[in-house]
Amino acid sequence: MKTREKIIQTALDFFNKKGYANVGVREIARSLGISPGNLSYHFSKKEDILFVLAKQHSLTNDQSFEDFLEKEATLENFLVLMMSILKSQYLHRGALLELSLIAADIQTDDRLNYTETSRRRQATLKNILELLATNGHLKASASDIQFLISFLKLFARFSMQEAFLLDSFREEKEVISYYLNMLAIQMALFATAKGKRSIERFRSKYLTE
């Protein structure tokens, strides 16, 4: 592993155990028995590293979305996909909890690209519930699917920081499994039958122990 891809690696972990504010960039050097010196030549400062981290998160969920487009659209391949991308976050938690590091670059820079992503995302999202109404697995008008995007949206974007509120240790499986559920609950109120047995296919494999 290149020293680059060592630095991101560790950083994340510091991220996640301790959160960002609280790691300094000699502690990432030393833990990598490096100087600050070497550190700064790949990353001149620890936000530069967030922002890597954030990016290599959206990269992933790209790859999920790209994933799904190749199956079946059915209720439980989407919830597949939902749990890849609540996966990554759980990866990424201790950069993606710098809200507001985000939301400040957002409104300057941009580097994570966000405002393109977001209306991408949107698009993509309009498609995949349409081809699960499409494929019986949803009974949703237009304004169903319009109320569901922006669930998604919501529930993409901050259930992670929920989860974390209160507990910053909080296991894997545990913050999966309860905002899979969560959003099981929320789909099968607009799943047809068919979309109920697809639903309940995915919690037998996935959410059961």
Second form
2 protein chains.
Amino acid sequence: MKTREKIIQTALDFFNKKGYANVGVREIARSLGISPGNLSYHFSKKEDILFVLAKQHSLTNDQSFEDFLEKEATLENFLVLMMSILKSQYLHRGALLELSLIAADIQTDDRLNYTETSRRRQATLKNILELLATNGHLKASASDIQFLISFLKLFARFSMQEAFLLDSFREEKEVISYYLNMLAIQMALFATAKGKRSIERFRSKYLTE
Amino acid sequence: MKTREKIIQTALDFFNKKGYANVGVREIARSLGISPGNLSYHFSKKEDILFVLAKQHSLTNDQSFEDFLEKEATLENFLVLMMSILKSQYLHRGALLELSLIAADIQTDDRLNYTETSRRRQATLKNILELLATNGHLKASASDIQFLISFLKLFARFSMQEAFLLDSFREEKEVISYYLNMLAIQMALFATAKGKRSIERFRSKYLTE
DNA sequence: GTCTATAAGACGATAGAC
DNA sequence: GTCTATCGTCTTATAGAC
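With the form predicted on its own in hand, show me what the form predicted together with the DNA looks like.
In what comes next, the whole complex appears, and the chain from above leads the way.
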């Protein structure tokens, strides 16, 4: 693995374990057996590592959305999509948590076009929900869809942070199951009989112990 | 106002505006016209200011819960309770955001008994929802109530953070209305006809433009 | 690309005079 | 309670050898 890749990976490990603010660049360098100067060569600012990690997460999510759109628009596949997103959230939690704090800077920063990305995501989400409605999986009015979008935005952005905040000791699998179950219940409230069966298929595949 | 009080107030203003990590103790002192040493006399650690603010928020919430329990258990009053909580969240957002980050430390810290408080809150929430069910406002099974608790935990803890992160430009009133409307829709999904009327009363009193 | 060495500047925190 | 002065540590940046 290239040094640059190793820095990214090690930094994420430390951020997840100790929190961004409590990790020094010296510490990352020492743990890799390289000099701080060398780390500076690859990332002149500590914050730059953060943005690379956020970008990585964003690209992973793009891929998850693409994967969904290539398949049939069912609630089962939708839950698979959300599972991928939550897994990436979990993986990048130390970076995403910190990103919330420099929110003011983010919005005018061009390394991540943050507001544009979240606008795009919201439009994609709306398309997906409407697709699920036409496919007979959701019985949702326009205002129901608006509500679900509000819910999903909050859910996708913060559920892993809640897990990290309150129960940092829990295993990934346990955490993800908890939130996917919550999501399944919410979606079932707006699902048709066909949609409910699709949710049950997801449940039996991924949520059984 | 005493110096100590002025420090707390000014610190919160700065935290809300720039984020905890981007505010120095020197900056707070300068804006108050006192020396950094004097600020250190009142708060030996910057973190201590954070904990005072968090405690302030927690006590405000305690009061909101007490107020609710003295009134009739209706969905209208429940939404009023949540409105109070959201307002305090909004007021303390700069501090609460940062608190997420030192979560690991918090759990073993005795300045805030964090895990105990959240356990207590969850029990209170469960009681309230069960009260609403017996009062004929909610038609919710035991598992429905479990779901609502999961939702409300996430909602109460992170909705204001979402607002702060994505739309820091919006006014308090606008932000609160958006989330109260979202909450009203969620509760209506489990409400009886009587409960729905109670929600509508809340809506007409507080959510009209 | 990688290293050593080092300096600048900001920060939280502390010591001691008044 | 309030001040000035200072310490130690951190990020960031740069110069120059290999």
